[in-house]
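Below sits a lone chain in structure tokens, taken as the form predicted on its own.
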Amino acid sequence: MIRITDLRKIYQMGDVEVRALDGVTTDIAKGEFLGIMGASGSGKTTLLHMLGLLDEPTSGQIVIEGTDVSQLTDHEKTMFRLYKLGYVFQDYALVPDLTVMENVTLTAMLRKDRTEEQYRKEGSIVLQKIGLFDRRDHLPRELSGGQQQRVSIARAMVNKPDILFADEPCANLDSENSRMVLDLFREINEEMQQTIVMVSHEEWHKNYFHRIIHLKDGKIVSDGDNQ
């Protein structure tokens, strides 16, 4: 599903060259729940941003479902993200003045292949899935942190993306809400064969992953099945 070849990201900080990614090569299979782990500054989020087309590599290649995404124009990348990819961020990234339902259906509204009836129906289904349909008319500030992150997951899932990217989705949550979010990811992965790529630094999270890539100084130091 995703093929990554010799991926590099270099930042110039004055006279200093910082290699955030330094020759990353790996594949990600369809239906896999992949964990990207490593210490702070190891390149985890940089790699996720490259794969999610949120930033551009300095060199190397990313092929997603047969498409070399480096060859896409900016508009084509925007459409690729909208139709193919879903994102969950650690800070929820909800629009404060929109209701839960409006936040969930926000990206679906931008697609040209969905009517309002369709995206509201899809929004209702996914809110029922995460157990927050009864809060659909509430604003984000009226929800707990764990509930807000579940809304963020619902928004990422409403377009039925091929790949779901999650960047430290439990960073702002306590253990109970973190487990709830990860259980939801596992359920989505198992029931829908949803491909999930998740960045984490918490050791106990590894129990949820099929495979774990460990990064250090922008390089993969281990890559294997989670046994």
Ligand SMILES: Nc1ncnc2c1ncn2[C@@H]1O[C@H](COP(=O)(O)OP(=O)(O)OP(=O)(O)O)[C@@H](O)[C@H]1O
The other form holds:
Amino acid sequence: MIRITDLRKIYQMGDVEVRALDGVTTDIAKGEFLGIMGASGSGKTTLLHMLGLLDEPTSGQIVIEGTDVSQLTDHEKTMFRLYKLGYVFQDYALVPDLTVMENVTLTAMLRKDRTEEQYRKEGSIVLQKIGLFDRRDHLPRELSGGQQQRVSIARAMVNKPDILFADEPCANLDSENSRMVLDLFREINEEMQQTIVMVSHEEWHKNYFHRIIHLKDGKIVSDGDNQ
Amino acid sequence: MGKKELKVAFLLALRSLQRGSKSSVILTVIIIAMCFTNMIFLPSMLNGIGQSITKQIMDYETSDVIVDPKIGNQYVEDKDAKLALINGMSGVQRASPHYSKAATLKYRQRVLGVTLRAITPKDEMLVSPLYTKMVAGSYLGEGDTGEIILAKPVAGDPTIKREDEFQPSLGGVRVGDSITVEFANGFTKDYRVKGIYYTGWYVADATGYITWSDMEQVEGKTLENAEYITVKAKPGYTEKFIKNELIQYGIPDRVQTSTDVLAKNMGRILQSYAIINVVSMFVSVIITVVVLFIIITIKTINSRRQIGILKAIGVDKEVIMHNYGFQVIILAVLGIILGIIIALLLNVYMTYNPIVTADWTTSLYMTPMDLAINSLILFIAAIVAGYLPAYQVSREDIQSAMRA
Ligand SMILES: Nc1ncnc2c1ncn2[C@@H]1O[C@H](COP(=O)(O)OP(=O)(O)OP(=O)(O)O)[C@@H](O)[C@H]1O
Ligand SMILES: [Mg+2]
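Now that you have shown the form predicted on its own, what about the form predicted in complex with the named molecule?
Everything in the complex follows now, all chains and molecules, and the chain you saw is the first one.
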């Protein structure tokens, strides 16, 4: 459960003030598949980065599972991201020198609550789930964009995070691959009650979201359940 | 930093080197190896020269301890009593008396001025390795009379014309030949050449040796004084110990260790060697630091977004820093190992192909300690060079890194 209260992010560009987020207040429920939509420059990435602890708000409050994240130290934030959050980026952002399996298990290797045996097994399971287990020893550049994005989802999923953040994960994919990725999100959302917050500006993605927040100039202009 | 963090950092480092540009890794390793070789080669060679001069002076001039006449005296007086006393001391292997005299050697048309040395061969064999340096004939025997041994450059080579000679010689004297020797006091006698030696030490190689009894004949009297006495320590005894022992027993003459003598003669040379060594080390260290700094800086700049992503997904900044740190460590270790191999190969090569000059012969002189110290210096320099940019980049905030 995420509670967002009057969140603001202001960039000072010389004399000009850019209000990337201008007073966002909302809750995100556990198990929700939330879509954040809006025009380019409306503040979608900014909001996602605030929620994902990748950036600091100018003011306002974010409470995740009872933790006021603004109170965390730098190191605590890193640990919070490692243990509780997962990320999928537009450009897949896999480590090019690591194999598929190494990419997927990289963060699991760092966790104190995972043995080598455990993360190898879990890595195999998620790779099987995304249908790329037989490519586990390949390098990212030997895979198609869609396959790479599925690997990056596997990397985010292997730690079973409380919340999964995805910033336009389909922007570089054709519609068939996009559908595959979205189906994968839906599947993990439904099977594992996985909370997912996803940014998109493709109208047809709407069908996958439980609820959609529309941003405009850093403000929520509409917020409603999807039917 | 726990074990898991280090393991991940090492994995990232290893994969980056394995899957990154091979040629860049190879070139870097070669540069470090060359820096290492440069660091060790010149000092080892200068060390080798120093060592070989030291050894030659000890072998043919001073032995471990030399007893010279005290100031104002021309001779070490009453040599028999002193030799008996010194030879009875606990650390002494043998004391050997020396006496030299200027002489002119004549053979066929050739005339050559030298300072002939008189020795008691049995004593000298226990003090100097000269007897092992015979290239023809044999060494002097204790009771020999009318026999002389000559250095090879003095005996000369009959195939080389006089005007082409590097050092004037007798033009090709062979063992068994007779040469005429005219001493400074006018005494003249023919000697049979018993042997020819070659030491590589230019002073010994510019003269010849006769027996003590022959020298007594030259002087026309029993020689009770020596010009100087060289003393060899038994294995396990230091020259310092021998010197102290001699002084304690009341030897009134001037007692010096080989180190004392060398310090006076070689101090200046060694000082300039030290400067050369420092400069060559400094240059190597700087090159290594600059090369590694540039390589790691380029790597970090090229992977800023990558680093941002890793931090975003929960990889601690320390892991990122040690990733680059480990890369430098791996490169430095490989470079140093290659450098050690090159240095050892050079060492072997120079042992079989020493640098020979008129004055001395030398190969490289490097101890495991030299290799270890230079490795350590280079290693530390490498780590500093790598960790500087790694530290900087690992501290960059996620937002600016990810936007890169
Ligand atoms: N580091 C920054 N410095 C200054 N302005 C910024 C910075 N980051 C974002 N902005 C501004 O904040 C506003 C919101 O940006 P944001 O990236 O959140 O938009 P977005 O909705 O994700 O757009 P897109 O669909 O193009 O990705 C934009 O006007 C952008 O120019
Ligand atoms: Mg965006």
